[in-house]
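Just one chain is shown here, as structure tokens, and it is the form predicted alone.
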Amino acid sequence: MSRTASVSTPVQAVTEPAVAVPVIFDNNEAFVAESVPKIMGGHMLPRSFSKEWCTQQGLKEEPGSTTVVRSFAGLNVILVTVGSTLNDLDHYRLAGAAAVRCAGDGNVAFLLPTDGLDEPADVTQALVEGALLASYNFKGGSPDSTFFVVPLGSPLPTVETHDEVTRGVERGSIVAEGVNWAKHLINLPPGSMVPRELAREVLARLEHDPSMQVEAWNEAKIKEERLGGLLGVGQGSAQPTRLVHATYDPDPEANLPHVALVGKGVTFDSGGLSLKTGEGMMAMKTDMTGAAVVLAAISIASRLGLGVRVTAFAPMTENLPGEKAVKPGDVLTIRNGMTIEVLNTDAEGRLILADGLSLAVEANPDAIVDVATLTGAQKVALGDEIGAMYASTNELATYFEGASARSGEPLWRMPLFAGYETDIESDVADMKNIGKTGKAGSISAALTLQRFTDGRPWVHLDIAGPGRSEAVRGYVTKGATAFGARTIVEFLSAVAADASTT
């Protein structure tokens, strides 16, 4: 379904099939803001609802809880909980998602009381993100519809507040559309989303983004650029490798902060000769999530016009056990000249990321961020809702902790424990591509990647768990989640904002 968002008015709202009214809980009772009309489409709307009534109707304090006051003819009123505070951004994402799910395929108008909102634009952005992210449907086929945001105030919202809400709708729409684009790429069947097709899809989008330069390297170019890790992983597949290189630079004459993004783009991961089980391969079309995330992030940054320069590298390949596949014991030479002994061909992500990170270093950025569905160990440690975050500096860690809180994508900082460096030492190369079996696998992988960052400020996001969801959860849809894209956009926004004030 293609759902869009727009700003509307109370008069227009009551002509839609459904209106969503946010409620705040306090001491087990639900309260409606005074700025919400008391009569809508024939419904009398009280200012408060007792604990007993809420229990009978199934309306709970948890954000996103709903109950519907239905009409035989005309307006249905959706009461949706935003928790016990007016200013938690993720609560509004959950409320937006709940409202559109109650409305089904039709339009819905969300009444947004602005009195008491600290940041109306940010709240509106979160509300729209939740609604549009939850509306994503891979199969499509549903009619187009609109999520209307109706700013309210006492007696009316100010012009400034109305403009803030409008800006929030625009930003939320851009962010959600970019994330849904990434989700769609990841969800496509691996037979149709091979590396060259993925590169084509990316070029078709990014070539039209403002202040963007983008190119796709073919296999001949990749060989010329000495990307030995990427070529090695791709040896077992009949599909040629690709690498997408994109740069967003809104003001080439300005001294803008510069961030490099690197994303793992394995369009299907069989494990290579270290073959996965049949069950283990079922979701491996999602192993190109890192590439989709960083390319969505740079596209969103461009469309938002963020004041930061961004360079993205997305190596793309398949990991298959063909007759030319890399063998356990082989040694690959990465672009920067370092060598890696491949002892497990299913630990291929760090091999292609090593080339991507080497290219990122050469771009001379102020910070490097890489994203990958990298290790099963991450999922064991943190489950399928929390991403692992490794940061080489406390400053970058603080940035990402703040970005995570604003985006609603939870991250947990993991240790870059130097004591485990010996676990990846090799007798025949600079390092091997695995650590100790069954021990600290996510940390070992991060330590391997860190060797290719040249000591620059760097963040690694291992999103093997939250990169895919097995069920609908809040505004998260089943299948690909593109986890991390919104956090990176929040990080870039914070970097740009800080740079503009110095």
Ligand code: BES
Given for the second form:
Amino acid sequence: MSRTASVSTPVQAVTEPAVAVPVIFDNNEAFVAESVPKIMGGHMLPRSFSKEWCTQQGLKEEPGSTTVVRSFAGLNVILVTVGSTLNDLDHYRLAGAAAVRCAGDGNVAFLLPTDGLDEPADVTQALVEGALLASYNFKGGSPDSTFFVVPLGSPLPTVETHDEVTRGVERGSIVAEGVNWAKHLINLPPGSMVPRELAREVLARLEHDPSMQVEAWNEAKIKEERLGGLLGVGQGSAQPTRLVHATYDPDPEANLPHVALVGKGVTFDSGGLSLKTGEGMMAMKTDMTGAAVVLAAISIASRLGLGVRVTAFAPMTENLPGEKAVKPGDVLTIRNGMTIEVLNTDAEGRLILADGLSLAVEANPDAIVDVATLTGAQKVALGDEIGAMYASTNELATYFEGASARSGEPLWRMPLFAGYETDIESDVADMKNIGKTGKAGSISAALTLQRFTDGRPWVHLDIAGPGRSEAVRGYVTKGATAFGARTIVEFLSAVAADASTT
Ligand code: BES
Ligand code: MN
Ligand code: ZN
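Having seen the form predicted alone, could you now give me the structure of the form predicted in complex with the named molecule?
Whole complex next, starting from this chain.
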């Protein structure tokens, strides 16, 4: 990533080529906070802009709307809308993204009025997240630049507020860097990001993370551990299968809450012998999103120093129709001893997650969270912007609804409807790997996964739709989105916070 963030002052800010000033809309007029300097680099900045002026400039009430006011002195002032309220985190993400998109490759200083902010650290974090997530560019190439955050107050921000803004910049930088790392792994071509390379990249990063232990299992180990689902999917490919196991434990002596994460790491999904169409395969390098997301989340948790124990399991394989490929009709035995009849080799995610979830249960966590680009049906149901959330308890659902509201990654709770259990009954095994054709495909997949959770508190995120974006949207870049990573980090923060207060 070529853009980083840091805290700065108004005097330094005006030496940058661009300064972003937030405006708040009220009754179609745009307002600038009192604490914003009235004269800046040759600009006189009024406290309000009329409806007519805003219309003429194209400055709208919608968060992230911008207009640029140029001056002869060389300084460009970017007016950016944060909405009509002061404390909506996602509005600051959109504003941060809009400011850097306006500034192009160069530095930009964002003036942040802190009077009236409930949580300056959280607002700053969101602002920096938006700016740095939007700055991700697969092709790199752009020169190094900085997103400066300039805390303002009347007459000055307090020392405490300044510290909070500094903390927010640190947290936002850690979160965005981790998410951009995941996006990059996912965006790399499937011919280079094969399971072995993915495991190598993950190890190279996580090995240096605080309180982290990480290992990659090779095929011999995976066989020894009897991961029949993962081996079955991997046997159609010439590329060796892997499983990454990471543990973050900041305080082994303390009785910290323990969360297990499981992520689907199919580095390319051709469908196997139940081959997809050419069109259907085009985006299937994205099928390793779940693995990248959970590994980014555990890495971010470690770098933030969250007070929670996290274990991650990420099975990694290709799904290809090689000569040894699993055949429709084959039966695989999963690690926990249950058997699955494979009737469609393209429903491979649940086969490898069954092993991952079995391992997660053995780690004896308080909760299990899995993430997967699991079903086309999820995309049909909720489209490209909303993830499907399945929760085995209302308490966990509430945690995830709260985390999603804070992260700005929309989730919709779906039913683990027991009536559809009959759809996955098999004549020759404990279950089959498909439900009824064309009916509730995301639900039958979730019900299949649930059988490997041993009745523990469990959340499943099916993110087939929001895992990719076909266009730039706010702080979302085109291609991989690593959707879910920030929500999981928010969830882990909330679990840690609640454990430390009880
Ligand atoms: N990786 C796909 C799901 C997917 C589809 C993700 C589109 C992102 C975009 C998954 O492995 C798959 O192929 N699922 C099948 C299951 C079916 C055969 C029961 C599907 O949804 O078509
Ligand atoms: Mn598939
Ligand atoms: Zn898949």
